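For reference, the chain that follows is the form predicted alone, supplied as structure tokens.
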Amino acid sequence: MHFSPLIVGTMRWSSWGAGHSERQIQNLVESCQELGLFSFDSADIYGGYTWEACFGNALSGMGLVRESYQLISKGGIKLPGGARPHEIKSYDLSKAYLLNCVDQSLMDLKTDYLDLYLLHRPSPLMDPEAIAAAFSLLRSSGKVLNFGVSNFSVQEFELIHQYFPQLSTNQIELSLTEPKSLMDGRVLQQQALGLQPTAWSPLGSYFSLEDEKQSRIKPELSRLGKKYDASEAAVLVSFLLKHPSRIVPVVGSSKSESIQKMARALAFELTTQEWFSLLELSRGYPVA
């Protein structure tokens, strides 16, 4: 699957974040497309199961050619409250539930197909044969073009991949402040299979948590920002873009100016020494 250089995460556009109006959503979509960003990431649970209908209404009012943008959705998490009567938070990756989730997302997003559908979280009760059967039906019907997972370990990805080898990506948490998946095999697994890992929360905790790690990183981020005429956020994104697996960051801001600042990362590349310097500062110790 060919993503845009950055994937635009929309969770913070919903009532879980800025609670944008239809016109504000349309303005954001337009500004993203002007930056060459056409892949939009969503999930059925966002906004307590209300977001995808809001997003679909906004998109349908723009008159865009459907092929000019990509829609990514996720499902399999059941949240209590909101628009659906689930008693407790749980996971459901059964064939029937996944098929129903996709139909609901298609209706809410006002589209005939999803470009990519992800299992939002692995379940300890997941049946890979049932998942493969659901994916096969969705593919043959044309309702979903590509499939993947999110937050899966190496072993969990391999389990699903054995039954459905057409998986496109594993969307994982990955950032300078949370680089664990660079070391635990998840990124390497995607690279070995010729897939692009997608990374949610690419800024990590840098702007939300004032701790020792942030204080170690900040001077170097500031120096690199001046060198490359870029924001600290852009340098954080560039840390991921440097990796040869062709990581695609999922940038989740609800402000067009913040997305523009992060997109600046596409215009420069960190040196290898700069990359390892940032990694060492994040972890607090050099590589072995």
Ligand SMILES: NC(=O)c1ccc[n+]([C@@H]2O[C@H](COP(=O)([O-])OP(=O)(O)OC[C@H]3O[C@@H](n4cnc5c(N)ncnc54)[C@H](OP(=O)(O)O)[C@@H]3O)[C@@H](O)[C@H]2O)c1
Contents of the next structure:
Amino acid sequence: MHFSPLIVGTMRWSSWGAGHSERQIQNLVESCQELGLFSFDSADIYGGYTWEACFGNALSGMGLVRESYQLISKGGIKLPGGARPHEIKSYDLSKAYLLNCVDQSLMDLKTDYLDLYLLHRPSPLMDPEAIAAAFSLLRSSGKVLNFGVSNFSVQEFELIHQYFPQLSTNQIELSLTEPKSLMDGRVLQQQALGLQPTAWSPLGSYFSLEDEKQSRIKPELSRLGKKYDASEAAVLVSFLLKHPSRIVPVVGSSKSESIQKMARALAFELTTQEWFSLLELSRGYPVA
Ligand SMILES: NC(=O)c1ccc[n+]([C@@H]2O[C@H](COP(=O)([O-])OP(=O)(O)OC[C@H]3O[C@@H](n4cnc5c(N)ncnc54)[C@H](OP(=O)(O)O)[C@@H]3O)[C@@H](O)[C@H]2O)c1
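For the form predicted together with the named molecule instead of the form predicted alone, what are the coordinates?
First the chain shown before, then all remaining chains and molecules of the complex.
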């Protein structure tokens, strides 16, 4: 599957974040398209199950050619307190539930197909045969073009992959401040299969937690920002882009200026020394 160089995450455009109006969503989509960013990441639960209908209304009012943008959605989490009657938080990756989730996302997003559908979280009760059966049906009906998972361990990915080898990605948490998946095999597994890992929260905790890690990283990040004429956020994104597995960061800002600044990361490459110096500052110790 061919993503845009950065995937645009929409979670914080919803009532879970900025709560953008239809017009504001349209302006953001337009500015992303001007930057060459055409892959949009969503999930049924965003905004307590309200986001995809807002996004669908905004998109359908723009009159865009459907092939000019990609829609990524996720399902399988049952969230209480939202628009659906779930009593406790749980996961449901049964065939019937997934088929129903996709139909709902298609209806809300006002589209005939999703470019990519992800299992939002692994479930301890997941049955790979049922998942493969759901994916096969969704593929043959043309409702979903590509499939993947999110937040899966190496073993969990392997289990689904055995039954449905056409998986396109594992969308995982990955950033300079949360680099664990670079070391625990999740990124390597995607690389070995020739897949592009997709990385959510690419800025990690850098802007949200004023902790020791942030103070260690800050001077170097700001020095590199000056060197490359880029924002701190762009340098954080460039840390991911340096990886040879061709990680695609899923950027989550709700502001077009910030997305534009992060896209600057596509125009420069950190040196290997700079990459390791950032890793060392994040972890607080040098490599062995
Ligand atoms: N698969 C999963 O389980 C999962 C989990 C979480 C997220 N996601 C996906 O990943 C996407 C990205 O996640 P994320 O929102 O945590 O990503 P992020 O890009 O790491 O963080 C974005 C957040 O950082 C803030 N921020 C503060 N300073 C910033 C700066 N200088 N530049 C840019 N942003 C700055 C943004 O605020 P402003 O909005 O005010 O700019 C926004 O709240 C989500 O939209 C969602 O699509 C997936």
